[in-house]
Amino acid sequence: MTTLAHFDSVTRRYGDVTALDNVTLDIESGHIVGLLGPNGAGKTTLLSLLQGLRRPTSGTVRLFGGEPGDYRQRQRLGCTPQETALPQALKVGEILQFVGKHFDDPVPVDEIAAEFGLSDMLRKQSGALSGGQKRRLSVALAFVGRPMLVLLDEPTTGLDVDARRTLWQAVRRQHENGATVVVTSHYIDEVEALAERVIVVDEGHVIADDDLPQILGQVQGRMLRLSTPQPDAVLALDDVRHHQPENDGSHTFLVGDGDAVVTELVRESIPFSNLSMRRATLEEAFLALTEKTTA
């Protein structure tokens, strides 16, 4: 593997806020990448120090070995922001073209359109597109110039599921291609659904970086879920560490040993019914990571 990026004790702030606080981190090729964390976690600011819109306010950060804000630098990445403002006269084919002509070998017009689901709309303008078809645009400009690193930040914003599933498979067949992608997401299953690795981000701190089975198994135990009208009472028990209340009236608790705290139920005389015991999704590891990093 070859390291496309590089933080060396990266500190960014903004006035009084603190970004990020000495990050050290590597991105190499070859990986889908999901960057998790909370609303102003630090996630967006790392990606636009990758990008050379900011600059560290100390340390270093290195894009293909050499500075992020140098052309040349770009020529090898994609980019999906948040926030894509689009020429709302020009046509989507246009778009496309004009992008391509940044950069030396561009993906043909007519490929990169079939690959996300264009091909219909090259010749409609951008300001007549959907939210979600604008966001679909925005995606396949990551790719045109054929990069090595692609950083999409909410690149399924606004889209159904259908839509999501259709862009996911999109990305995956690029990745296959040769790009490394680095995805943030508020959709939990979509970090599951794509990641190779998984780098949670909380108050400017890398607390966790790991390939996806390890970041689940950091969460001990399992997730017991059941109905109870008693769930303070389970809470109470040993072993039990974590309640989530859920919309059809019964309770998840994140357990060590679910097989103790069932004999510690009955054994209290804690009624219950509808029980049922499984393995914590990337969204309750998120949640039990930065958990840790607050208590």
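Numbering follows the first chain given and starts at 1. All values derive from a computational prediction rather than experimental measurement. For clarity, a rigid core is taken as the largest C-alpha set superposing within 1.5 Å between two forms. First, how it differs from the form predicted in complex with the partner chain.
The Cα position of residue 252 differs by 2 Å or more between the two forms after fitting on the rigid core.
After superposing the rigid core, the Cα of residue 11 is displaced by less than 2 Å between the two forms. Taking the rigid core as fixed, one finds a CA shift for residue 44 smaller than 2 Å between the two forms.
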Contents of the next structure:
Amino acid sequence: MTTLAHFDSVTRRYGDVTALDNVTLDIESGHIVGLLGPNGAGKTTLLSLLQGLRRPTSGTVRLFGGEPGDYRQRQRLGCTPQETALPQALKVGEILQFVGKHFDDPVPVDEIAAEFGLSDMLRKQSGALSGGQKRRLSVALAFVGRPMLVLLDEPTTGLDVDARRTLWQAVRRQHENGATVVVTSHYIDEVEALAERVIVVDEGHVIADDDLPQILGQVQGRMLRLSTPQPDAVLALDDVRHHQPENDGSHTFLVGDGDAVVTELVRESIPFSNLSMRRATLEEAFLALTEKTTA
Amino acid sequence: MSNTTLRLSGVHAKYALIETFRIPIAVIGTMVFPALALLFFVVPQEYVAQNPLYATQAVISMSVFAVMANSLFAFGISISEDREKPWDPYLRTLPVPGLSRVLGYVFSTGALGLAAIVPVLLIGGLFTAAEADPWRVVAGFVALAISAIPFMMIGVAVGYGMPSKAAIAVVQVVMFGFAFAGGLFLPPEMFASWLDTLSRFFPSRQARDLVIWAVQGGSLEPATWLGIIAWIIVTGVLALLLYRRDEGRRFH
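Compare with the form predicted on its own: the form predicted in complex with the partner chain:
Once more the chain from above appears, this time first in line as the rest of the complex follows.
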């Protein structure tokens, strides 16, 4: 395992706003890393420092051991443009070729197009693509240069479930071919589906950095869903942390020990029906983590 | 300058031109404007249009003005607009040196600017007494290309230095200031001597004198070519510094 990216005591301010506050972090080869956090948490700033787009106010950022602002260091880095950014008048094949020409050993256009399901549209102008196709093209661009490290910023925002799964499969295949991937997302299921290691940032700090199961384990919560005329009575029980009314009139509660809460429900004779229970998702885990820091 | 830098400049220029030619009306605007200016402002003035010396100088002044306007406008505004699009930050993540991107603009936008001179020459040749040997015309083109570099670099600097709305305003002031002070609208022979002296420091005047020398012969003052070299260095360094400093547009 080698260190691909290194942040040492990195602080970045915009005027008097501190986007990153004394962050120290290493990204080693071999994983898909999920970078999570609410809007404005510092995710994009973290990536833009690695891309050489911005410089830290203090501290050092290293990409493959060198300065990210030096274009030669970015030879093995893969990034995605926002899908709205693609030059609309250029054809898909032209965009892939244009980007490929920046790299020493680019993947041939036909091959990368096949990998991301773009083979039929190489001669179409990018402006004529659907949202999902544009997104596949954007993500494909990150892999054109056979990168060692790939940064995907919100790769599937706005896509339907099928399109997201297709894209995830492509990213996983690329990962199996040796690319280390850092993916930011506010779709938690995306990070859950892809990531092996999860870094949670909030207000410029890294508040959690661990393997996916450990992050999940940090809140050993269950989501308890049921219909009841007395939601407040349920909320008043021990170990019930959070209440969310659902659209269909049922209620979801975040609880610690699910079995104990159900026993308690019965003992208190609170009427309920349609009870179901599931493990808390990363989104819920992550909400609990950020609430912990603000408390 | 390494091979990579030059090769990538070509790549960026090629794809910028492909993109531009997909919307041909934009190209036609650049090509037609200087020719129309010559047609309306020079051709009707018999005194100038029928005198070979004056007519040739008028065609040259108009060519310098066309190239200068294109350099300042096309570079200043297209760069500052590109910078506000999300494609630009993506390009900055690619392994490409800043110099390649600036040269890419020079080879694409700059080349289009020079192409815009062709209709000017046709109109000048057909409807005025302007005259020059073919090899002199070629020499004039080379002189024009070289003396346009400071304008391109000022355009690049404006483009990277400010948002597009500010860029439009600054470019207009610079363009008309340079055009007048450089003797492109009124020949410098009509200037008061202090204005004539001042005028020699402007890149627009130096460009005009260099191209006139290339086309009509005569003597070239050292101040002219030294001035052009100085402007190329100063504006080139400024453009690169502003490119490096740029971190894309940010709203506070």
